[in-house]
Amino acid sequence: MKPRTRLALSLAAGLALAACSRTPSTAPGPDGTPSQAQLEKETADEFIARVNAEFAQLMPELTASQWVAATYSNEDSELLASKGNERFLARMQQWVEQSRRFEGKEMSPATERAIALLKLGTAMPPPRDPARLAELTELASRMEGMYARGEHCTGEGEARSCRQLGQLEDVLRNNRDYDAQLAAWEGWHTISKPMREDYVRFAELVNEGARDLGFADAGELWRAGYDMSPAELSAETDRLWSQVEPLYEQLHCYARTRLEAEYPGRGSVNGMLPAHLMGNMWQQDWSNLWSLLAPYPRATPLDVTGALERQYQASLNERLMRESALLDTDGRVEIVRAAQLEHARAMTRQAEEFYTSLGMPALPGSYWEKSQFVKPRDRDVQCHASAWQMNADATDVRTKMCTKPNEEDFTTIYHELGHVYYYLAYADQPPLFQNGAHDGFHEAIGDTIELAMTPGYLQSIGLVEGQAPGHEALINAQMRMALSKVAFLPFGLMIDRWRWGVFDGSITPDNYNKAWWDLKARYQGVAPVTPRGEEFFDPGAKYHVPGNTPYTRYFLSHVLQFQFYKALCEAAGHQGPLNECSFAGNKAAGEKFWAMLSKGNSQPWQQTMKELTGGEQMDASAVLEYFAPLQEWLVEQNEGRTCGWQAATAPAAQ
């Protein structure tokens, strides 16, 4: 998730405009706005340049008070942020009122798609009521807070014991307990109880900003921004979905057999795969269930965890041994958190490589003294890894991350690195086509380099052995990337089935959970396996639901990355299957990248894609190609099973 996107996406309407006088004014306003004689001459050219102005001195304002609620989680700071991210609002409205004027009149092409997206970027449009701004922006920073500052406590008195998101995802990760792994995942899932009120108003309020702007509801407004109508890219998620739904149902009717096999009589639920086995708070991911899943255990391992592990206690021991060994307990935290944090640098340093190596510029130097690489010791903050653009010209941009020395937190630096270079690469666009191309562009670019982080890669960076060529290590290869890419996308598509409902109406309050639980029965084909009622409010579990982040982009982005991936290993000079491709250090591919990210969303993304792959329509058929050896193993694998499941039987508890 990147903030960046949430920002242009937040850009929404709160305050109409003050009535004019019948005498026109020729002052400017209290703050700098154009006086309504001056707002009458203006053309939609003129107009579109001062948005772009006033738009590059503002952000300043709203993104630091976001990175401070976002890095100093509490009351103090979600005031700080409600009221930057309402003044900002604010006049994002009157920039959308005075849009209006030129509503049917001849202006350039640039201005015209300037005005659309201006209309268009917004994923929470307040009402025009200046009190119900103030309701919106509070109830949207503290959802954020709640989500921030969530632990599960048990116990009482001295026996109390918390666990914060990251403590309880340990679990899930590496505890192969049943119960341990129920108990973590049901802990995290209570504090979002308290969100389902707020969330209930926040959803109304949204609706009506929607309606102020033209559409029937906020789901509307969200599917309207992809340069094609909301019914037809409800369509093309449908067929996107349709292409690589098989694949996943070969995936999943694997990962339950093996479940099976380590929980007998537990490893399912009607067929679907329990909630809390799979690794992974959300069942976004199921890599940290390799050990289950491993094609081939004997096979020469794709160990990153293990390397990255034992670099940090390298680094750890040498720092301790160049110490006194009469440390006290805090000088030895100290040390400890220094260690850390060089090696969340240096795993950061290795992914920068990567895209200087495609011939992109270095990080710059304020990158690495203000982005926040490791969990502070010392005050709550959103572990939740995103990347920040905190000004127009992008001098300042950051990550946000509470790194750990493992293949999921590696893996997503290169991913959140990906936003920092579209930043960098589209700075000299004016400020309103400082984004992706579309949403789902943004996301795709850091998952498109790790796609070329190749087991060839990885050995040539010390992070693996050599792999012995052969039919064994390719599968095992393909079912590592399969883990995280293919168990994704029926999560990436559900989240938004689910609020789309909310916002339009057929998903109502008093079956809130009831209807997240059906989505991802029928796309995921996963289940809880004890009852899930309506006192728990389990989609603000997920940082994207209160933190109110559209998530097709995310669905599409792993459409698109292979896309992606396709084209630049073509542009390489890549002969072979494409899975065991990998670019780095290719300056053609980098520069055919570069050219692609520096047009930010200056034009429809049809004509974006075009230049860097030769076509205009997004497609799955490279996913198809590269993962068709595992495809094609599953299927033997699961010669004779049953595979699929019923949807729509309810999860029984256990």
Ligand code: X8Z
Second form
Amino acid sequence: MKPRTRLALSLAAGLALAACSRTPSTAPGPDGTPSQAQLEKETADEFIARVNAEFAQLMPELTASQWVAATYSNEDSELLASKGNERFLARMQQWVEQSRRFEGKEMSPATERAIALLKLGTAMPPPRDPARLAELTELASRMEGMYARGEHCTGEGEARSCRQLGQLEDVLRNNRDYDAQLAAWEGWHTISKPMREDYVRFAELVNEGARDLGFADAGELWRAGYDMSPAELSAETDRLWSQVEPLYEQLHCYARTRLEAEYPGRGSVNGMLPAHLMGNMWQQDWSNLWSLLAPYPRATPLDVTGALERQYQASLNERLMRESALLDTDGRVEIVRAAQLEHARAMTRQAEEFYTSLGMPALPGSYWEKSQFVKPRDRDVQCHASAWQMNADATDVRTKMCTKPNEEDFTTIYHELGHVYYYLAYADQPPLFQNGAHDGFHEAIGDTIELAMTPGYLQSIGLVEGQAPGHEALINAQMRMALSKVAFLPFGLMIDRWRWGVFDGSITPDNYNKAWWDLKARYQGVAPVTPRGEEFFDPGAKYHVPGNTPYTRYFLSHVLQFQFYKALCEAAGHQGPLNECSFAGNKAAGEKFWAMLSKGNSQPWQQTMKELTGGEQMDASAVLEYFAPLQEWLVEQNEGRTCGWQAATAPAAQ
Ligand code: X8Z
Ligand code: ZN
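What would the structure be for the form predicted together with the named molecule, rather than the form predicted alone?
After this comes the whole thing, all chains and molecules, with the earlier chain placed first.
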């Protein structure tokens, strides 16, 4: 996720000076904002230049307060983040008001675009009423804090023990015991109960803010950022889903069969996948079920997690051996921490090397000093991975992760660096255009690189052994990708189906959890095995809900990344099946990618897309082309079975 400032800026000093020097005789307002007389003289182009400059000036204090709240989570940092956000949103409200006087006036196309983007610059539209704005940012920070500090405790007195998300996820990742997984899953879903009331109020307030900006509700504002009407965007997501739904259904059918074999009599719920058995808290990525789902377990070694763990253990053992004579318990803890940090940094270096192999620049030195690579021992942090552009000229960029030596985190680093390289590439754009062509583009950059992390690439960096060619190896490699990319698709869609419904009023608070599980059933074919009544608030157990990050971007990204990948493979001169291509090390592909990134949000995304891929539409045919061998294999495997599920029979939907 990017920080809440979606309008990342770089300070265009020339523009800022020009804006000031044209109004030398009129004093600015007390907070540096222009006086009425200054405003009256300002042209639209001057106005946008001033907004760019003001934004650039505000940006460091906003991002710093958010960074501290995310990496040192407590009530004090929450307060500072909330106040920083409030100040920023109040200013944004002013800019939007000031921009109204240019409606219908002559101006350059770039200025017209920048003015339109102003209103779309936040997922948290500010109510005009200052008290309500303060209430909104306070709620937002509080919910984020609850998620960051969430833990599930059991037992009393000496026997009391608490587990945070990372530990509960470890259970789902590594432990295939039915009851242990259920306890971990249910445990995490207790942390969001207290968010329910806050979320009800939060939804009211962002809706008020959206109406103040001229939208019907916050969901409509979220759908408005795609260079097409909100209704068109909504129809686009339906169309793309209908393209990939048959592929998902085959994967679902295959996974269900294997689960039913592993857990006789309880491997499915009315034809749906039990929520706690998918190796992931939200069932959005099934990679951790490799031991159950590998098509040909002995055919090819693809155990990236095993290799990373071995690397880490080896470096830890070496450190322990070196220091063993001197170690007490504290010393040992320090050594473990140093080994974790060193390994997380090494994983990140590896990811950086992919980008530099394409001809992109090395990450700045400050990145290595200021990023958070591992979970600190002495305080709570928001562990959900994110990438940050701290200042307008992108000289300070960071990532924040609680990295562990496993495949999921390894690929997440590549994902996060995709955001960081976008920040670096568009740093020269006029500030209001420093953003993704749309938010799905931002999410797709690192993931495009992930697709190029083929078994061949993993072998080249020593994480897997030699791959024997052949059909079994191909199907294994495809399954590895599908468990993360195909399994994700319906999840990518359902979260905002829920929020759009909350914002437009079709989902009411007395219905929050039921609507959530109805959508999980309908799109993912996933169901809980125990009742999830309205005493729970299960949406809040997924980061992006308390974090208020729109989610349709990830669905779009999971389509776009295959289009980008195909285009870069073509640029690299790849011949042969799409799924065999890795453009690692290819400068022609890198140049093409960088050219796209440098455009930022300066033109409609359709144009940016055309320059890279030749087409102007989002389209899932590259997904289907990529997975064609797997789809054929799945259809064979599922022959004679009744695939699909009846969403209406989900326990939560009764
Ligand atoms: O939130 C993220 C990234 C940060 S933008 C780690 N992702 C989504 C998620 O974890 O739910 C990446 C894939 C989907
Ligand atoms: Zn991301």
